[in-house]
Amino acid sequence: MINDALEAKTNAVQRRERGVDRILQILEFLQRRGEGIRIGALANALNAPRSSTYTLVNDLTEAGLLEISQEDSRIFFGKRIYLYGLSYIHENSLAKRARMEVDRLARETGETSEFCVLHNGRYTLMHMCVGNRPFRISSAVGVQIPLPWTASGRLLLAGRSRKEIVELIPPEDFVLPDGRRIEINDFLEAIEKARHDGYCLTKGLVDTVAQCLAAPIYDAVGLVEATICLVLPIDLSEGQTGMLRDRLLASSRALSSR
């Protein structure tokens, strides 16, 4: 009987763990998708049983983590998720300071400024403030972009081995939006150059009229935990780009722990 009880307890724990994993899959999928989806389509996308997906969605909706549109029955993040996010922004020291620095940088330079981290193997935009140029280049907060497409990606991977990088980045992420492919050796060289230089500048990777200038934010042991970036027109002079680089590096030093 003791063995039966232990087995039953183990099975219950495993079921709970699987349930938590499925909940995280749902939340991660909605975050990546960036818009609502019907429950049936969600189950198909996750290759999950419809019955258990309906049950989890209903539980998450009752908890306020998800909401269901009355117009078209699509599910999306609920108010409680928004409040959790606000708590993170207010309580996390780096996130709080980075938001203020990004806003100040955009105000002082007139250029679009961003704060980015590595999440789920992709560049993730945590905060952004647009510049005052008539022609503005910007992305939505929360967007996740393949690391090889970005200047920040080259800094966020600094110090990792070739094996780690290959395992982290799927092959399709090396293909740019226009069909060009970034070769792994070229990418590794760019990572090493960014690590050596202490900043990274990329031109025309995602948008032919834009360049991205990124600087690392170091943690207490000297590892890159985030980046601060400027999204610039590609036709800036070297002198202008150099002045902006120096201003950006001052921001990265102010935010770094080391």
Second form
2 protein chains.
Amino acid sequence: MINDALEAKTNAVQRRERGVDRILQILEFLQRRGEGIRIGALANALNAPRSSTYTLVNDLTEAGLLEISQEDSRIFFGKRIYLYGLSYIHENSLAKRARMEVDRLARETGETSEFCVLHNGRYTLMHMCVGNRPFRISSAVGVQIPLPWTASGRLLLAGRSRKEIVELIPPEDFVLPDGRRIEINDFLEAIEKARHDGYCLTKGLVDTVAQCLAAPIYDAVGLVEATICLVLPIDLSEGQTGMLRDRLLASSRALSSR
Amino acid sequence: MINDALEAKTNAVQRRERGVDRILQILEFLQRRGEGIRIGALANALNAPRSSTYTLVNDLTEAGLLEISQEDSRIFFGKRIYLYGLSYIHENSLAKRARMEVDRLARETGETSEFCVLHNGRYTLMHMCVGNRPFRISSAVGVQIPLPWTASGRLLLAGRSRKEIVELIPPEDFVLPDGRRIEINDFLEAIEKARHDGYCLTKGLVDTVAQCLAAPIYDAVGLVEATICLVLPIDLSEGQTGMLRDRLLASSRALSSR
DNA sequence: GACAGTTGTCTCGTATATAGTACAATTATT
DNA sequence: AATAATTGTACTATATACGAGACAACTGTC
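Output the structure of the form predicted together with a further copy of the same chain; the preceding block shows the form predicted alone.
The next block holds the full complex; its first chain is the one shown before.
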């Protein structure tokens, strides 16, 4: 046992890895870490050889995807990758349409509307257009929220098996910020209902004074690939929510394939 | 001549290229193009072999940096690269501080403020916080504007030789949207003045009813690596602009490396 | 002031990723 | 319907990018 470990440590000839894969690892690691890291530490963290890590990071830096802080030589994402990101939101065929639709929705209804996707097992806010209510939602583009906390989360999971869902969501994601616990069975039922209804309404989950009205965006094969969603004050009349729902569903249909 | 060309075409054994470099080419090409492209066309455009282009694009797609439209199989930037981009603006050591400072500046002065860098020979708007004036500037994060059109452009070029500047800026960039032409010599003088003053004020260039007040952010070796800038209505009093300038310069100093 | 740890650069042999080619399946074009 | 062009996948050989290791220049630590 101990011998194996030692042997593994000394003799281990590291599998040769493509630069391409290493780059993807670097970028992903850098995001997950959430702050700059020096090259040596990066190589350790990925247990990649220092030599090739240097060349790759230098290449990426030269290309502008990474930047190295001059004072403490930590690595960060660079300008260029930011601009590529903006290209996603402006040009990606789905994102572009969704963004325009969300802006229109917010303009017409006056309510905060959002475009969300499933990313890394969480609800992820990709675009938001704030409404003109005096009360403001404290959300920001890029935030990632546990699926059970959101209406969109229920739709994004629609059609998946119980097993898949349970595997995808870490247990702690069933506990709301204020400590309340969401029962898995209730959650699964809500997903089923959302799937059947073609939309989902949740009240006072993340924020106790807000309700969320979400609708699916279906891809070409009929799966929910994203959602649009309205963030509303909790005290609207039946009639008001009904009208908003119809308006939202119109957008949902406009964005879905055929 | 013709023979050479023919021979080059038939016999040319393409230099083997690293996947890493190819990826950088792909991303850059995709942004410059500004819309989706199919893999075959991409390989042509880069004159890269189809086979390796396929593997690379597939790798990037699997990683989430690219997405392939299901209906017409065109390639776009993917979600993941958007989130990486957001990491730049939130975590990159300069961008993070600049962003916070710009927000503070806008809050305190009530004026629209911006964080800009030099990218691909153009002024590039990286972050903006709109003020509370009734009149709104129609600018958006990511826009790239010819350097001569902006106050920030003058500062970003400060310290460079005439030769460098002329080479960097394409001739058409000296013509404003409304047809007015900026004389190179006036421009060079303005750069020199900006460098000397440590800030730059331009009136009515891109927009005839706006003036821009820009200040440099110096890097560790004393070069202007970015600027912050206020977008103001053109009819402010001397006293008002003076106060705003002082406030702006305080931010500029706070962001610069000693 | 000696010692350990880290950083950035370089050189070298070999495992392997890339260019090339081929092929069936689509899609466009005539 | 026949022809042409394109797409996506698979298969090899060989040019080369990667891992390993060595080195000097710093940086901190006791």
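Computed from a predicted model, the values in this text were never measured in an experiment. Residue numbers count along the first chain shown, from 1. Just so we're on the same page, rigid core means the largest C-alpha set that superposes within 1.5 Å between forms.
- Hinge residue for the rigid-body motion between the two forms, chosen from Leu24, Glu62, Glu91, Lys163: Glu91.
- The smaller of the two rigid parts, set against the larger, turns by 24° between the two forms.
- Taking the core as the reference frame, the CA atom of Phe77 shifts 3.3 angstrom between the two forms.
- For Thr55, the Cα shift between the two forms is 9.3 Å when the rigid core is held fixed in the overlay.
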